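Next comes just one chain, in structure tokens: the form predicted alone.
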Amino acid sequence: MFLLDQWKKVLNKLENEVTAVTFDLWINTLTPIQYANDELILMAPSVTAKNQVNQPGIFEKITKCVRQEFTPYTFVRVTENQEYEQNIRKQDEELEKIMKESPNLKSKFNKKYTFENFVVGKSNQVVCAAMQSVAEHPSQKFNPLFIYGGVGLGKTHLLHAVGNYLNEHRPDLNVLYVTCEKFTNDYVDSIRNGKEKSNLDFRDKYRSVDVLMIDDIQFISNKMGIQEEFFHTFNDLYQNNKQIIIASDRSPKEMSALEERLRSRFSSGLIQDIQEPDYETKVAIIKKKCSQEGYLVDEDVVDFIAQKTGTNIREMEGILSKVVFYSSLLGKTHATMEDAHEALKDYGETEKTNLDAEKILNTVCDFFKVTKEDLIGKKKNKEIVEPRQLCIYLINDMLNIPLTAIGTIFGGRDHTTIMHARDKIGNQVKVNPHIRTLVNDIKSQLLKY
């Protein structure tokens, strides 16, 4: 809010310093994206716009007005999207190089993700208590600890909370947090290099830690070579009494392409799910976010967002930010219901208007990592049948298409087969949290604003 408010003041000053054409075409298109260490970074929409505002006469006026509203020593830098992304990519590559050269370097954790900032409700109180217990007594309580739940329910927040707690209270421990994708890429790189040192560096990185946290472990399914390596990594850490924490979007028994020996090891410790937040928890999360970010919103706006949104907490926080941003553009100090209705008038509707069966098919295929040919084909193995039935349910639920037409989409199946798939998933959504989470996650992807 500070950055946005200060930039609006700068714009008010600049409007009187330059011509209307210059202001409208170039200056008003700038977006403040970062302010740190007395440096303000402005994003221009194109290289042309960047070059225009960097002209001596214009840039000097921008700098002058910025220093009046920020600090007298503020340095202004104008970049554009491609250049900014290249810089970020370069920074990531440099960090990656450091990580490879120093395998035991501590992981970096998001400082906002702490136990104090995690909103505890009925849906997550058990898993939060388990994570706190492991953070306070690594390798002594639950090892391994396996947590699972749908997208946006707080798994990554809790992993970072453990990391932040250990870095503060047990700086002697080597704590490593990686995604399953990162673990996979590191392993593939060690093989591709074909050098004994590369393999040793990989094993040293992952087997010399005191606490290993792996996020999104479900992506290890169907990757036999990666499962083999993770099996040995797991065993080495476990036998040396090192803490292992694993996060997934599903429980081990629901990971059908997982080797039985890994499933057995994942299940040897504590397995705990994060359930969908209820209304009261969602309200508490929104209020916590407002407190952290300094947002001022009316009470009925909090209620409106909690009721309007699904179970994805990240999505809910994004909607809150959108409402507050819209309110600030109107020069208001707090967001009202009028602002919320206006900011969210197209929420979920624009994408739904353009939604068709093809988009749902492709989204389900991407979500489950299956091919379209298999989805609409005749295969009857569980890895294909469940996604197929979910897809049928979603098409029927979200589109006004007759059952016979859906049957045609799925290789000429008759309407009774389509009806069976629809009703089966419809009933499971009511009683099976896993299926309900899958449906909500896919819908969130289809209807994201």
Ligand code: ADP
The other form holds:
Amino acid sequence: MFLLDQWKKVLNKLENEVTAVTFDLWINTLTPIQYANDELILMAPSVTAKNQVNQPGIFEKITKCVRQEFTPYTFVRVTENQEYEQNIRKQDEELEKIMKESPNLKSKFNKKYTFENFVVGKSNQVVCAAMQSVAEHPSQKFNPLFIYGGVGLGKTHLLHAVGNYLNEHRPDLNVLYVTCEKFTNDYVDSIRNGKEKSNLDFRDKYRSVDVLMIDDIQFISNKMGIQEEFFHTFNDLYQNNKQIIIASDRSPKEMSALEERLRSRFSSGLIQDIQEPDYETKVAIIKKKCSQEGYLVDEDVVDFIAQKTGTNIREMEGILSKVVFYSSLLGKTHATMEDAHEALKDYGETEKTNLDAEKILNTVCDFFKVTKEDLIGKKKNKEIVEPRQLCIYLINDMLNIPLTAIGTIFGGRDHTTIMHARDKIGNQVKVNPHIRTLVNDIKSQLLKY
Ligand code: ADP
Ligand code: MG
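In place of the form predicted alone, the structure of the form predicted together with adenosine-5'-diphosphate is requested.
Expanding to the full complex; the earlier chain stays at the top.
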């Protein structure tokens, strides 16, 4: 349900972005088959269709619209029938198996996602402490506990950690973990089946738990009475002194479709963010992962990976296993810098060759529908000044070029003007969620292809 709904929204957007022929012949034949771990998989009916939509111009537009409707970090992959069947994604299936509820309703949790395996650093110590305290004293400390932060920063890991802890220490409690998507599907199924009984089943299930964890609540839809149902579930549990934990990729304030009454319910407990890990934490996480998985990796490789990768820890783990995979192909016992260079070759290249001021200018123009002449020109109306300052901020932030050089790009402006724009947006990014989201949207578009 969720997947199809979101995809329909993407199609509505795409219809205005490509020619009617491209849309009808190719794009409209795609079927979304899976959305997991920030990857949306689209199935094409034939190899030709797949190749058509994979063309740079078209693929970029699809990605752009997908990111507007899913998350700014979503990767898109187009596959065609056979390939997908051969390529059954083992890892996801495994996780799904783990998450499948056993008959007595209790959720099973991924055994790797424990508090012991969670590396604590400046960026996540508060959130981790809050989760630990809720695990140790459910319904007594922070209720509801709402945690939020970017993709791959450990939210799902922490939810499972709470689940694992409770299953071990409080087997008497009914602990239910669901994604927002699962909650939605369950609810929609219960209405679709129509009978009163299934509706009761749904309510029984959700209102008989002692601890309810909902992951990725940012996908809560304002259609079909989902928020209404969630509101009732929430109230019911809350009044009966049951623990509620919610995870999201953004704060309640930044969830535009969220009804006010839910927003205010969330604020009645603790809202805590999880931030991007600093360098030391990244190094510690890589080391932990190595010892957990039995990877043997040279010390300088750890530093190299921490330096080269961004803040998405899932991505960092992916790179690490790629490095180890390369070294194992060569029959080595230890992964060395050579393997790391090989594994990170593409990663580094996209960063270096693709990103320059020109590309940032173009992307910003695209985003705000302004012309490049206007962007670097002298116009002073708000519609131009804002994108211009944002663009200056991004160039300064993402490229290593001096302020005077940025001034030159913008029609010979003085470096103090550039500095002013940079600081203005820099401050806004800190205090204004709208600007922060905007900056992240544009950045992720720039970095991903
Ligand atoms: P999110 O739900 O925030 O997108 P996840 O919880 O799925 O992120 O985390 C992505 C990966 O990074 C997981 O494999 C998780 O174990 C790992 N990870 C994230 N933060 C930490 C941490 N502080 N210590 C160890 N592993 C971490
Ligand atoms: Mg998650």
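Numbering follows the first chain given and starts at 1. In this text, rigid core is short for the largest set of C-alphas that superpose within 1.5 Å between two forms. Bear in mind that the values here come from a model prediction, so they are computed numbers and not experimental data.
If the two forms are fitted on the core, does E228 show a Cα displacement reaching 2 angstroms between these two forms? No, E228 moves less than 2 Å.
Could you check whether the CA atom of P171 moves 2 Å or more between these two forms, using the rigid core for the fit? No, its C-alpha moves less than 2 Å.
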